[in-house]
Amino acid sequence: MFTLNYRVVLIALLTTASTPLTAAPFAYISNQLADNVSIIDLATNKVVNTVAVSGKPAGVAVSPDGNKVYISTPEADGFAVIDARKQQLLTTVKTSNGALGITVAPDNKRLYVADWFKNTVSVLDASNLEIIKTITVGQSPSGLVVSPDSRWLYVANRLDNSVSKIDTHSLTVKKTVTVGEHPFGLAIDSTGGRVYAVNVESDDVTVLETAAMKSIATIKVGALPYAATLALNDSRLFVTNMDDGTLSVIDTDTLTNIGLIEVGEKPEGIGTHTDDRHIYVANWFDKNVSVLDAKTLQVTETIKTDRGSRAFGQFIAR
């Protein structure tokens, strides 16, 4: 294994009047501290905007289509939806205390809500917004994500220790497995045939194959490792590690750590760009977001947003 280590070079950039939505992609960063949204057009890697949401904006979930996005809100029992293409706040919808973790299908049909403290998931109609049923999982669920063809939807359970499979037909849970310690993000691969759990205290990423839902790896990473996502063909996998300021870098071909890149302080959301190369991380602490070219591993920007900048989630159109 090679370490490979790269200051993140601070870019000023220059304020930015708000601008229509009229194409993608956008990235939607929510920064918790200060209740709002950052909107970045990732043509220029500049801020475009910033919607205000109340209830400190935690997880996000853009629509296939771009026209919505979803934002957890755990201190407002819900979650918040934005017009991405009048960059206005539409509505809010109260699930339970302890919304968290949140992504919607990608036919669109349905978004899930998981409950931190009630240790459940919504369902809901995307359509409308209302709730179709409330499945029970382990506890604390946090990371979700659901399968490229909606059949699929798997729950990271944190203080379970395990991953939840749920069919989501029938809408219960087929196979509950254990992996590392505290799992909070997930990644799942473009063919749905692998999910990678990112295990926080453990310090370690598990992946899983979905058919048999059995672990085939455990690979090491930093220090408390918080999301992944995948880049280049699936051929690599991102890990952000919030206490030591870095990215992991995985070969998903032979499941071995490559490489170690530093970004800003405390990253924790991760997501990757539709031209499937380059990578963005925001940065906690720093209040800002880190640009990656996932070839040469290298931090080409920094994108200055506001305070706890989190971002968990898929914050990037498809």
Contents of the next structure:
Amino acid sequence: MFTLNYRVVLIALLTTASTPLTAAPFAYISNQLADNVSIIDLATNKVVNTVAVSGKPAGVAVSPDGNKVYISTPEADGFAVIDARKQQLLTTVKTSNGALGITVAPDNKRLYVADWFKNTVSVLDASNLEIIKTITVGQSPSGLVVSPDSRWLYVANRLDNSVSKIDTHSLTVKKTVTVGEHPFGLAIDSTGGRVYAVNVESDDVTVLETAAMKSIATIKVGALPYAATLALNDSRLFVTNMDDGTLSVIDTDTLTNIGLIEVGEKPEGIGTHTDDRHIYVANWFDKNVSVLDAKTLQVTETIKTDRGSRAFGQFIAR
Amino acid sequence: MKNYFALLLFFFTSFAYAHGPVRQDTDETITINAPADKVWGIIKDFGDMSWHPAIKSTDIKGGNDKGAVRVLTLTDGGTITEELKKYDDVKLSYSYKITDMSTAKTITHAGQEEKVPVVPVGNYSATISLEPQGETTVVRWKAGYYRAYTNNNPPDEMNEVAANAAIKGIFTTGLNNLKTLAEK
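Form predicted on its own done; form predicted in complex with the partner chain now:
Next comes the full complex, this chain leading.
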């Protein structure tokens, strides 16, 4: 009996090892209070694995090739790296003790980690995870996005009510512009021409034209908005409203609200499926993820995750 | 000069709204041997929190309408101001958030004076809801909040442990007393 079970396990192990899991598309949901990450297979919308990550995992960034997932761990002073193919923890890296916002450049060469307390962004070489430079930015930097050509990094400086544009060649701040009150999440369009800053305290979204770093509109959303994502060829912007348990839907052409969708309680991180049509929202208080169709604006599925689902950042590979 | 003051005020206001990196939660339930309409009758008025032993009195503006504001005076004299965010008479549920609190004490930490609020939490929101189960009722009280200390390396009075202990204490005391009142 023992031998038989042993053989079954061995065969299972060999099978797993010889057929590597495909890298994408998956969603990686950080469950901050459970100290783990739920991996959702976007083909089936099922949690296929849960990886333990200590240090209160918060921010998520998936490498463009889908091979690695970087998870900021503010209580472990840095971030964790998950091997996306093996779906297991690869290593942990120390940066500084307020690590929260995290992103990886589209060219896969660099990793950026914002420090909420030290007002800095650490720049790391993605190939060896060594810090190249630490850039001083505004107060409480949070959301980070990189332009599609990897040339510019944008940082939301929450307590300074501003967004900074950083030159990724010289690694210096090129320009800083005032937005609404307490910007947190950022979204960038596929051309890199626009950045949307989600302002938690003023309940609105500032639309920035990145070339001149000029605000072209401010759009009212729900209470305590947190983050945003684009879908349907950048035509619609979806914003999580934490206090209302809703998503605001914005037409990016007219820059007006065109819908409001009920999701779970305390919706936080939000991301778009590689099909550019389905939206995934982490509901912090409900310990689940809502899936909705950007065309019909209907919630199509709810996926159970774990305590404190946050998923702040780009948690689905581009 | 005017700009200088505006700037000062701006920094002060901004600072007051920051929070720690990890939002905490408390989620408590209790089963009461009384039908839901009886339990709801005790807690349904946002402006009456006399069912909680720690509350001495409640002042209310706006009844049970969204946006209503209540000021809770605690038995030890502190005050908590809360705003009603959602109210559902059918689902037997309402949600609210703390908008202001009095200071319980002032401590010195990392060379700075820190005001410890009567409940050591920040950005606090909560929901209380009833689930009828025949002749009994399950009451669920849950909250999400941050620790009171907004910078790194919090003092013991304002860290996550203090925040969680305070909320758990408030919820347990309140729910136990609600059970006693409803089962009378």
